Amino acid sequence: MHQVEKHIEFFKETLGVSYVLTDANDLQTFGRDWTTLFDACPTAVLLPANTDEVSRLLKYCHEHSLPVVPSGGRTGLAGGAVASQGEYVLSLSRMNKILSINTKAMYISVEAGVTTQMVQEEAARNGVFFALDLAAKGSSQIGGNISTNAGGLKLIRYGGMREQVLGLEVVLADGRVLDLNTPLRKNNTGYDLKHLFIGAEGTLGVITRATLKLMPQPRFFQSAILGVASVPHIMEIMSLSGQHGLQISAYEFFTDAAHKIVCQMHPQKRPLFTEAYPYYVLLEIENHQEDRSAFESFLGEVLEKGFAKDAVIAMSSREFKELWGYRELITESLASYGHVYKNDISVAVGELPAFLDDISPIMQEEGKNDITFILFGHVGDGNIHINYIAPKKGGSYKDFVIKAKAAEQRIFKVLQSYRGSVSAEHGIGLIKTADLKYSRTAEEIAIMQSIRRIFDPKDILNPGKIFKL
């Protein structure tokens, strides 16, 4: 019997016969995640049920040095859950309960293919509150968002994945798995392992089960649009905020030129104010009590100032929603305009401005190249989208794409003498391997390869991703 037909026997044998796929379409969905930049070449898919599967698995997998590639709703875009060559993807969606939740302690137990809406919903059921938002929450996976760290839409408020982590479940390369999955919030008993999962792309273990923080459901949600001159404008409303006290869960913003495309890719969207403004900033605000007063005063003392030109508030939850749909429609609108390739950097907040106006030169070079840079993100911790776009009637894709990385390691550059970072959000994966150089030092990188090679010396746990061994 020929090697992989051995190695597939082994696996129905485990799974059942139905979990264990080798359809070309199947290969297809399971084998990439939101990047495009790479072919989907898979051996199998394996679809097992609970932990003790896992482990069977990858003992097997350890023992025949088998690479394999961990798998959640694959909704990443640094090519973190490509399989391409010739690896067994290891797919968590069945494993997709809720184990229990305690509203007492604040705390949800899942397995790791449960969505994040999914956590959400439930934790709203029992009058508390996940906090975890992404754009991707009805097909992202938390198994999936720990393993990214993923930041989402209400970080400045209540941080990223790593802050809501108790505790973890996570199967080792050997098979081996390590109960690390308790609800303790103070544990001050030597290295703290979970940590080191987090984010850690699926390359030290995966993870099949998690222990989450909940909070106390906020009552109140308040939200604005404003048209804003400047990037130094965007930072001064920040800071005036603070001042009056408010307590935002969100502060967004995005170009213009992102403004428009929203506008004409969805033509329900009207533009937001009579008179065209360089940036827009969404302003999300958290309250006790339904009283409007504290932010209108706060919206008129920077209108007063001049830090806004303009300004539309949501006066009920469905303008709440529509005005959130203006920087949540982006990313959808660009892909229907045209070619896109993404970049998430972050600076620290502070740097922002100068950064911007450092790059500005480098933008307006590469617009004659074909290039059109659509600026959008989570400007209140730092972390801005750089999208490069080109019309598809323009060239190929990889054309184009060759010429947004060319203009991407420009920008880089500079972002290094910010001491910033190459991937705010979605990971290095397979796409920035070659650029982890400009966000950790030589010194950094072996220290990490060192302590892969201790979680998994034979290099099969999702091979190739954040760097080569």
Ligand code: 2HG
The other form holds:
Amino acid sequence: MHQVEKHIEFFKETLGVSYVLTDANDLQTFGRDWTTLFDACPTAVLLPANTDEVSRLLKYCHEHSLPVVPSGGRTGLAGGAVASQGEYVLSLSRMNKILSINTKAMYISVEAGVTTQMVQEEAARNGVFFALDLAAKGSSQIGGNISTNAGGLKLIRYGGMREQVLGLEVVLADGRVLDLNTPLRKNNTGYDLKHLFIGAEGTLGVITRATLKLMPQPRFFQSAILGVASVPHIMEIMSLSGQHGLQISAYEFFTDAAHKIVCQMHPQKRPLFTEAYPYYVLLEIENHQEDRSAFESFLGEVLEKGFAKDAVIAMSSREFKELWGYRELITESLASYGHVYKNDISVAVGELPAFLDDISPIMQEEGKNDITFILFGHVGDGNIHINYIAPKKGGSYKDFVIKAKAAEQRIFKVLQSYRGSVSAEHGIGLIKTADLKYSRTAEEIAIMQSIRRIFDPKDILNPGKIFKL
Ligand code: 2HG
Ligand code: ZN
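Having looked at the form predicted on its own, could you now put up the form predicted together with the ligand?
And the full complex, kicking off with our chain again.
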């Protein structure tokens, strides 16, 4: 029997025939994430039902040196879940149970395949709150969120995924199960190994279970979108909110070009203001008590001082959703517009205005090469998404990416001088392996390689992702 057939036979015996997929459509679906740069080419998709099955699969793959791509909701934007080299995709989507929720000790315990939204809804049903919020929450899975240390829309208030994790269960490359899954809030007994797996993009182990923090449910939300003339004004508004004692839970921005494309692709979305402004800021305040006056007096001062030119305030939960739509629809609108290439960078929050000034001549020059730059993102965290776009009729995607990458390298050199990050939240995956050097020193990369060798000496877990061994 051919080697591959022997492996498939073993997987079918272990999981049951229905849970080993080799059909061309399934391979295409499970072999890619939301990036479009790579071809999907896995050998098979494996769908274990529990930790024991994951352990048996990995033990076998380790013994036979078979490459494995751990796979969550595949909403990633860095190619971290792409299987383009005949790998075996290990999808945790059948492991989607909420295991327990404790509203006194404020934690929820789940299997890795539950979606972010399922956790949010289970928390809300129990009168508490799970703080991670992402535009992709309906599909993104907790295991993937942890493996990529997802950031999202409320990081400014609650931190990213790392801050939500209390405990983890992880299956190592050779099948050993590492049980770090306690709800302890404090534990200073040596190295806290769970942190190694958070943001490791599936290269150090496969996360099978997690215990996550819960928070009291905020009851009152207020939000507004402001039309703003300059980036320094965006920063002034943020610091003024602090002076008014407001607890900001989201501070997002987008340029007029982003706004125009959302309105173009979604005709039901009318332009926000009669006049166009260079930037729009979406800010959200969460409160446990209703207090409209503080928000209103803050907005009054923002307008009076000229930091914003105009404001639209959500007066109901329908309007609140409506306002968020202008921000959350950007990624999808760009994808339906044409060719897209993405950056996901950060600098220290206070350095954003200077950084954007420094890269503005690059964007202007490169704009002459038929690239339009769309800026948006989590400005309150210093995390900017730069999307390079062009209409499809202008040429092939491949040629467009070559041009976009040339522009990107110029931007990354400036970023390096700010000691910024080439990936603030999406990760390195396959897309940014050559760019890791802009944000990490040779010593750091060497140490990361040594750690990876300890956990995965045969390099079977997500080989080639983040860096090569
Ligand atoms: C977001 O903030 C996501 O909406 C996607 O991180 C960003 O499309 C992007 O570049
Ligand atoms: Zn983002």
